[in-house]
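Only one chain is given next, in structure tokens, and it is the form predicted alone.
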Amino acid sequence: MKSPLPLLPAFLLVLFFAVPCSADASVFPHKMPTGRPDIPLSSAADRMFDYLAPRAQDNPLFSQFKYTRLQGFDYANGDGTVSRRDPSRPILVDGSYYIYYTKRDTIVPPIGSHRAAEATDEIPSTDWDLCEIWYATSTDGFTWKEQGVAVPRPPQPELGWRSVSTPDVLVWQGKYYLYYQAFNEPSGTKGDWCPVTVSWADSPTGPWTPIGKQVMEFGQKGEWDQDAQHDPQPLVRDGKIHLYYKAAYNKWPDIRDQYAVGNGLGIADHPFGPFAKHPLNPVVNSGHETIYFPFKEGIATILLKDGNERSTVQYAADGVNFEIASVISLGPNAGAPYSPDAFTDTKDGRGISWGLSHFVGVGEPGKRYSIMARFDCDLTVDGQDPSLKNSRVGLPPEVYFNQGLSASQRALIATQNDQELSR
């Protein structure tokens, strides 16, 4: 039998099987590349470098997201009369932690949006009617003590006698200023129309005196947020307020099923305002819910829900122009973070680790109501736990066969088939 290869001497046997081939430079490497490499690249793989790091374990705005009940609230044993969501981010004052949110005790559950019309002064119309604002307090941010209402609803006709509800938390030169949604109307009468208001208090346990005035107005009729400002979201950036909102726009009163959701951004000199509209707004164009907190030298931005861009980090160096920095999934619903640079007009934000949430549509059918919960996470320039970056996290079968077809949908599918089967 012939050999494969001529006879060479040995150091030049060992020397063709030792030396493998160069790669070619003009190929992607199997080594990642810590910079975009100079070379042809897809758009894919050129975008990769757009993020703070090609890898999404190594990229400070990616990160998985942990759950855990809280421990010291009560829901009426379930029957949908009594709801906690929507809290604030949580504040830390003289070694306990702070947080305010919506409140609803009710004598009966909520009846409907649709069916608004048909509510009174004790029959709510949504989650978020008839609502006060309450706050607690924890020294561990697992188990709290409801301490009681912080803001009520003020009486008729007065800004937010209906209702108040989602509010956010800002510290400002020695005092404290809760922005919360401010309802005369049951929610579902026209849309979820409301504007934003404040209330201050020289401690975090009040007493907190409201303005009882909008803090910012809408945009004019035809403008995309001409009807309603809702969760209030107040960061102290450039020794200014920076007050992020949200308004569902192409909806009211009459294509609701076309709405889209935008974020936008009022600066103010004093909590009070007046806000000045930034003129790029709106400044995110997805998020249902979502989170601000300083991040590097600019703000980062959580999105949940609604638009092409939900369920992404993103980042703005100037807080105004947000790139996507990461896609998420399980983030947390209205969630509000920890975050201790929040107000310190910081130029190196350290990220966020922890906050609240809430979760919607808990208990039987027809006694719905909200529960908070709390959130773990690694959204941090320091990197505290590697194991949330792990981006590969499976979900059990039934979760996903928790999202199933309904009887609609299964009546439509046997009808294509039926057609399908006929031809």
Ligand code: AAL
Given for the second form:
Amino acid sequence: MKSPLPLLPAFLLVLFFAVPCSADASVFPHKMPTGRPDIPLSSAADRMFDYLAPRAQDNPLFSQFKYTRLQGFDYANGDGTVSRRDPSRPILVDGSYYIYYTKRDTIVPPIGSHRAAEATDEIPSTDWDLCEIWYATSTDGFTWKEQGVAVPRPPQPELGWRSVSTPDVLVWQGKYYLYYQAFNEPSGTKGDWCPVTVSWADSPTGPWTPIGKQVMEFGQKGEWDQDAQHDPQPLVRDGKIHLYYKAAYNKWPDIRDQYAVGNGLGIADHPFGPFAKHPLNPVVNSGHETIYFPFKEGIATILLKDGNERSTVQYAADGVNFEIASVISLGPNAGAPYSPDAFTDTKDGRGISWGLSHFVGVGEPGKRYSIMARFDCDLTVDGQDPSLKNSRVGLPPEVYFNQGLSASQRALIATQNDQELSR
Ligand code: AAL
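Same protein, different condition: the form predicted alone was shown, now please give the form predicted in complex with this ligand.
Below is the whole assembly, all chains and molecules, this chain first.
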């Protein structure tokens, strides 16, 4: 019989590869933990486990956003006289989606908020001056049929005689309510100053009856929302109407460019208000237009454009104390998500997968206007489209080079470079 001894080194070799040295349990593991590991963690590693999932790809509140041009809207060959913007969330009634939006159809393009004093009954200051609220319907969310005006400008001096804009819709106890900004002066006269009011109807096609008054008081002078309340967006929660809104603040008569933006929450028992402002307002510290939807037991929001926390999705189980849930790219400006459970008082919100948004500043200088678009995403509880969970967005170089330096920036850089070379 052969001695087994020559086999021993081979046996040890197999053992060496089959049983790797066990990992140090105090070192962060190679396999992503499902929960926070009980080891010392850096702040960033610790924060990973504050999210709904540590990987963005698994996070139900992370998504890419895809955009599609809408069919069915005419923009006067882009001459700047027709603009559509700030859509409402689509609602589905009897097999059709309905949207409401700001429409401007003026003899000339806007002259700009800085020239508000020159605005006339026919010449708009801003893109949302001299506007009406129009509506359109669709059966697929891509091709829309413009149906006509929903809320016209009332006669002077009624609230909103100068412009009505930026609507959103509520369905409550079988009736329909449109909340919107009501201007009694050209936007830009003192600022973008306006209150929120509401019109109601028995049907999504109207006719709409304005209540003719402000639904939520401005803040006292010196309070953040003292002059304007914008972008009202209603949801139903805890048997009441929750109205999220935006105010830009820190804008003083002498310092107009130091503004900050927050969103507040007002709560009412009846759609006509009065909406009582939440004592913790503002409830978010960033963002611009309001984009809110029920998610699980709470409320999620997409914050874009302004503030340290722009380009994030945030979540609050109580609808008030929002925390960052994900960081996103190319979010939908003025996004208005299709959110079938927005008015069902759910504590099991399913999230959103599409909606409308807008692009401003379209067209030639001096002829700028806005267009509405469709966005698609996967911010659903169930995860409908894994392809939208890729965290990388590949943009062509042109997109970056379009963010080119201005002539004055080039001049400043040249001066700084001269100084650097002569040191
Ligand atoms: C929008 C909104 C409000 C502002 C203006 C028109 O995107 O924030 O509606 O007043 O811009």
